[in-house]
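Next up: just one chain, as structure tokens, the form predicted on its own.
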Amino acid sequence: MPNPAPVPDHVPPDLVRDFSYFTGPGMCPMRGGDPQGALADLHDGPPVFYAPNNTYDGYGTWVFVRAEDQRRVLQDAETFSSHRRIFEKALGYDLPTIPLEIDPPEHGAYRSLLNPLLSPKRVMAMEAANRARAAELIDGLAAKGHCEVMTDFAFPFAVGVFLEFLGLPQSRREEFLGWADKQFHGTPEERGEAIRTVIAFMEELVALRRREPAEDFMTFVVEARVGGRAMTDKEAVGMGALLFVAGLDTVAAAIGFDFRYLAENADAQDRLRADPGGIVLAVEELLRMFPTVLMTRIAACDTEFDGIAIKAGDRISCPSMVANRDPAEFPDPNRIDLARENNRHVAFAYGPHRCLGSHLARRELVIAMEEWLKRIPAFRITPGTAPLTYGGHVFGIEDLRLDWEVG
């Protein structure tokens, strides 16, 4: 366990709490764990607290518990900045992750540029290819009667969608899967090596599309103009690298948590097979219960939040998995209701930085569940096994082994 960060002088002692997304109860890798559920009891404590053990680049973090307070923070980009310099701090790369780490008003120009590429219309244009890809992967597993979901389906499917979006051939899937495996599950050295490889690839792709335009994402980016000027190579590379880092692990993990729930609840499988139209609402409810991403910010200036002094430079954490179980927002918040309506979850964050890829992610999850339930009979977690779950910057699940009868 890393040493706790020093508690700043402006933090009242009664607001300091022993807490960590990385090493706390239910957060460390464990078999059969429930990392999202392990955080539900935070609603029994203070709505805002300081966690020196929850170290973020050497600092402790303020943790905001209530959904209403998280919305206030995430909406106020002027006070709570997204400019965290992820690649620079992790790898020494001066590379902007656009639009994730750009604050308004500049953020709006990039967002407006990218919105059409991830609009519902554009996502639906990819639907047939993505659905065919899911069906192909599942059909390759059906006759076996068993699989490990993450390596056999979730990651290959997510990487295939990424290649489709980027305009790259599916023949490169195994190569990208190797990079993804190192990036998300390797040692710190392997993770650094993987993201450097991805950045180098994006640099080559940017140069190629400047020489040889095509009908794809990167051509659109390198030919785009923002604020009246051409996009720089660094900006284009940052966009491409962010797509890889942000769009694979999160979707694959969400598929894993969804399939685990279904494997443990045969009645839910039966219900959705009998009424496939209910899958859209079911996906929303499972996004509420099993979100995978923490939202983090940095205070851009000294401020006060409900009487609590927050100083410039303080790290801020808005855990979606806590807001999504807020009893003030959701009746019976720890119960899964696959038909829940008016589901105001924040799995995709809130405010100006609400996830740009939310439409695509939703369709990936719906397609995955529809095609799986259509092709795989009643399935369960393989007896004698249990998936490995963990917390962290992205909550994850691994070694999810399922089996079913082959008729």
Contents of the next structure:
Amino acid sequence: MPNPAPVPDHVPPDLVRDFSYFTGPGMCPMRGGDPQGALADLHDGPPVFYAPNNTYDGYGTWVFVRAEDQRRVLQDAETFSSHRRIFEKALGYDLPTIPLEIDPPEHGAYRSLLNPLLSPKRVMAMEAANRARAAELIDGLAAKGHCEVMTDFAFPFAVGVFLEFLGLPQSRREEFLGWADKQFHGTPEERGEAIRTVIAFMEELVALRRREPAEDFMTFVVEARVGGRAMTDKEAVGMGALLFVAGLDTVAAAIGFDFRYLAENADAQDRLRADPGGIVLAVEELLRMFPTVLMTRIAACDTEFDGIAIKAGDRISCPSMVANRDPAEFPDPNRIDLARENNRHVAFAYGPHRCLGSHLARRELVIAMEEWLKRIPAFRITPGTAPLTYGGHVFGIEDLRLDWEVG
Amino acid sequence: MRIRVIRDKCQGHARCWAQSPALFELDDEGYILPADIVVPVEQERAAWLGAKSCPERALVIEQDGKE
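Since the structure above is the form predicted on its own, I would like to see how the form predicted in complex with its partner chain looks, so please show that one next.
The next block holds the full complex; its first chain is the one shown before.
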């Protein structure tokens, strides 16, 4: 990890805390860890603190602990900008991912264009194809009696849905997975290379769909008008790039954490098999307990938050996994209650940048669990193994080995 | 019972709609329609659950004119 940036002068020393999403206890890569649970005790400390070395490239961030404070930050996108220039370092120029890295008011036009493509009703129309994809993958595993969930099911399923949405052939799955893996979990050099590869791919796709329109996402984007003018190539690339960043491994990781929980809790499996109607609420509760994404914002101007001076350019981290265990928001927050009501968790963020793909993601998680429990009998983590878990900008789980009786 | 809709706060989570699609109607983008909702007595529990499920707190429950 690069040398950390110095703590800025305006940060009071008593708010500086030794804390990192990458190397902290429970969040560094380890076998059988609980990276989300490792953060639960932040509610015993100050509501806002400063972590001097808390990004993959060595920047400090403020960390906002309480759900109510995260809501204030994330709803105020003009003060707390989402334009983080995440690709600038790799590309040598800024290429905002859209709509995530565009702030209001410009944000609204892009968002209105894309919202209908991923609205709850539109997602319902994708249901049958997504369910068939899950069923086919699981049917291929059932008779084996064991599998590694991420490679054998979660990634092929999530990436398959993504490729179909983008109008790309399924044959490119492995290639995309390799890029995603490097971009999210590689060294800074590997990340840079993966980002350049993805951008080059999107540039080719934009050019192709301008030349040869098809019935797909990128054709829709390049033919769309925004603010009364034609979409530029750079904007279309920024939209494709965002789908890649946001849609590839987040859903897969969520499936992994869900199945790990079920594997370790046979009674929960039994209950949901007997009452599949409970799966919708169960998925919400597991999204609350095991969300995978941290929201990061950059102060657009000098501001003050409950007496704390925040300077333009400061990074503000809103960890969903912490807000989701706020006792002021959720009674008995560290207890998993698969039938929990009023579960207004923040797995998909608050504010105008609420996850555009949230409705699709939710259905993927529900479909994955329903089809799995229908086809696979009581399953457990294969004795002698433990999944690899890690924190970071996107929390994850790998090497999740399950087995079950065949007969 | 009435649900006051703070339309500017709606960000399209559609959790209210998931509780009760008939009560909480969405536009084509998946955001709630702007008008306040008058709740029939037999749907008060569904309305309460829907309003409580909003992560943005865009839905305010009013009973006898009071929040």
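The term rigid core refers to the most C-alpha atoms you can superpose between the two forms while keeping them within 1.5 Å. Quantities reported herein were computed from a predicted structural model and do not represent experimental measurements. Numbering follows the first chain given and starts at 1.
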*Establish whether a shift of 2 Å or more occurs at the C-alpha of Gln170 between these two forms, with the two forms superposed on the rigid core.*
yes
